[in-house]
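Next up: a single chain in structure tokens, the form predicted on its own.
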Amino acid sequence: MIAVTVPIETPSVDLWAIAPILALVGGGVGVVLVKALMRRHRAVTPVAFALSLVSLVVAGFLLWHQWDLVRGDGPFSSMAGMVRLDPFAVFIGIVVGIATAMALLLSYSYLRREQLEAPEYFALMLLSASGMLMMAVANDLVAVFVALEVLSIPLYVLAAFDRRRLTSQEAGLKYFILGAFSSAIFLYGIAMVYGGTGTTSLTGIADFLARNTLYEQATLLAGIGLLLVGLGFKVAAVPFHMWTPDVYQGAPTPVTAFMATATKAAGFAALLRIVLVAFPQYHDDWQPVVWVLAALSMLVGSIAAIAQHDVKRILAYSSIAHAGYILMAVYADTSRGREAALLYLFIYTFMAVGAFAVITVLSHHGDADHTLDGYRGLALRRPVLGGLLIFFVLAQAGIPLTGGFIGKLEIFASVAQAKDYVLLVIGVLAAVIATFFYLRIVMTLVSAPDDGAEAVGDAAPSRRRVDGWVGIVIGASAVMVLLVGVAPGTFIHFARDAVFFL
């Protein structure tokens, strides 16, 4: 007897709506077959380099092709509805794509300076970028887990890059183990939704919810309070923070910048959708929560950074208070409120990005000195330099005619939007103190050292030229701060065009 043989159905696969995916992918694949084969020869890292900077621009072109796609034909799920395009993905990928590609330049020089040079760093910064891009249309609570393991693993390592300090390699293992928890507590939550919903698609979830009425919602509830849990470790939201100073001043720097702008993109994007497509009947539940981090975010970033003497540092914690800024957008739970937590994510890779690649070119050699004092009287010896830094620090406290006065002005007027005052004033108090200790940083640039004291401009390393690749990042992240902050009305359309179908 003969069984009759059933096709088995395999889900449809259009490659059009992870293509910058496997660009990014088959660049880091094509490094690591580089080294492979060149792995004596002296132009491995510059080949490297150069294979790393071509699968980003076929990801732009990929990207940009999208944007026209889903803009004409509309928003499609492929892969079993695991993965969704739309033009909220496409954005957040632009923003991952531009912020990858930045920390890439800025690597190429201090990597050769460093005498670092080893063409893994850059699979490491490809691979990791991909698994951002997942983050972005991932449609799916176990697509968006394998994302965020994606994103993180070579993250550890780039953390940790340079073996020869200890401050680089305790950021490394700090990163790995808080990491390695927050997963945990990430995929614990999905067990919990998946056990209250029976499905881990976020449009499922959805649709299950708006169908039936949970009687019992303490699973469910417990689930999404451990996303949330997950998800803050990643944009560094308090108190899930803890992480976040030691990792960036210890990682070597242009890592910092790819990690306080790609992977800060990334993971408000998995927020977003998990909160706005597959809970809007609990949002009086999230949205408590989400207020007491946006809180608690600014008002700890802003105070705890007065106290800081490294520059680095400094920034970290301003980076946890910008966290708290695009957490009050998402609370608003409102077009504009999401529209504006677009904007302020693209306008803050350019103002971060902008300010390490200028601490690239002044740190000494061992990229271990960061002090307030070492940076004494900086824009007198050298002003172009230190003039950028001053402009990018003040366009993260918000002044008139940058990107960062037109992002925080978006966000307050969504808060104030949804009516809630309280956030509103909270806000407001947190930018206040914030300007504090970025007005210190400008003071101190602008002071004169003190007699005999060695400052960030005095050795000799310091005084190096400008790399051309490092230039071409500073004079790129310079011009599109003060672009946004002078005509605003293109981006903030872009950002608004984002969050249409989401």
Given for the second form:
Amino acid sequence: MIAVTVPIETPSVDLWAIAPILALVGGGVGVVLVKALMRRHRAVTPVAFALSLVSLVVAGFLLWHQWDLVRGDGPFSSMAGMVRLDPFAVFIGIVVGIATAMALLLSYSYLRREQLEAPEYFALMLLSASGMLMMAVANDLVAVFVALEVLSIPLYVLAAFDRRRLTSQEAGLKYFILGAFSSAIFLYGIAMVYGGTGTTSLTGIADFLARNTLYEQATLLAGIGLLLVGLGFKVAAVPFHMWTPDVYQGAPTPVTAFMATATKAAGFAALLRIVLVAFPQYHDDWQPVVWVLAALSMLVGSIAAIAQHDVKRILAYSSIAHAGYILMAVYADTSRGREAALLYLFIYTFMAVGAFAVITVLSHHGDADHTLDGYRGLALRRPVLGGLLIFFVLAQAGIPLTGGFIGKLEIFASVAQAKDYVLLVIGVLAAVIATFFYLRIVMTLVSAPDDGAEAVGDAAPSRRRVDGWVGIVIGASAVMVLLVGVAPGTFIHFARDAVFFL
Amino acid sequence: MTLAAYTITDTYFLVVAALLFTIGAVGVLTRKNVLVMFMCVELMLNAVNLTFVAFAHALDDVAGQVIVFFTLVVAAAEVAVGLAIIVAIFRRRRHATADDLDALKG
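How about the form predicted together with its partner chain, since we already have the form predicted on its own?
And the full complex, kicking off with our chain again.
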């Protein structure tokens, strides 16, 4: 008998396509190693912080190069089609990278102030960010699932990071239970799609559906529905938003900033890729679902925020409403809509991180009390910080000359172009309702405080000094929000280039 | 009628998996004890594993069975983190039911 050796075909592995992810994973592992080697050395946290910043800068540099590469040579796939690098992925990667960098800078002084200094914090944030970058390039439902878990699992720990504060642990637990629940639903959706089409590759599904007509639609339709539910949880769309206010309120504020922006960008990256790449033939089936999600998110987010008394909770509901606007752009399903969705994610990152950064500085030691009463008269006592918070809040409301206005304008324009005037009216209505609670924050900030009440921002001056890193975050966010507002051309082109090959 | 008439097809497995998934989902939504909710999530994940294997058999495609390994790894990682959070809460208070977690509400 002759032994026949059959050569095993291995897929081509292009590490260049996942280089930024590797940089972040390397940084995360490096931070853990630093902790293991330096143990209780005094400088362990600063070294870990510096290392994480370096790995983020390297990742940013690699993303910048990838952008030039895919703009020049066009998109390409690697790792047996698991990974697809295109301008869209790089754009989302850049948004995630910016959000992570700003959250890291915010965290450093916060951790010191709250006596939570632990290098693991930085490692968790980098690993979570690596999952988000993976989500942006994932071109296979299994890769999307693994990326979803890689980004979620560190976030559960980060939300529960404040060991001394019960609300933080409660936030972590709630996020964990509902996150795991939504992952299971998402995974069942993958199983159904696999059963219906025989593949999990996004392009493979599209090819299969283009060449075959399914004899039996139910399995695939159930799969698409379950996928949308799973992603709805991740981007906090109504009716899958129940966890959002609790988790945003309880988590440490820098973590909230990270969750609200980077996770949202990654979630929408997966949502856009799945519905646009895999299921263009099922356009008529997923579009009404996204319509309902968008309308409900905008309305419920805006109306529920009015009844809240906690600034972090108000911003949580406002982030639900923002998810609704982006879903509106997804619904439009035109290249204008995709471009508007990306632009909004980009702008929202600066508006939200900026607002949460000011709140981080102003919060009491313990980071527990964020009631509106505590913020009364803040702009009178701390004109610069209060003024910037007003600016970020007004930008989220969509006041002209801020980035928020341009973002909303682009989204409304894309829906008008898609000729869905009902959704357009709902969107405008929600924006008007939202203005009410945004203005309520502004009025609270500028009204005279009650005598005797201990207010936010009143404590010992040494603790209230704005740390240099945090100053950079707040300043950069304000400049970007203003810049997008007054000179949107460059950024609109940037977003347009990003959706070109999608 | 002989016993051979009752062949167990892939559909049986899919139905069992759907039932398990539903039991798990209802459990997460209705049970109070955090540990039980957590086990219900695990039940859902294993129901999905069964679905994948059944589809892999029906489609005669090995990919579905490979996905199960990914799910197992993810589930193990989730267990580690989830139990750590639950233990951290147990240390501070005696009970861990969803009703006790009422510090956050709007």
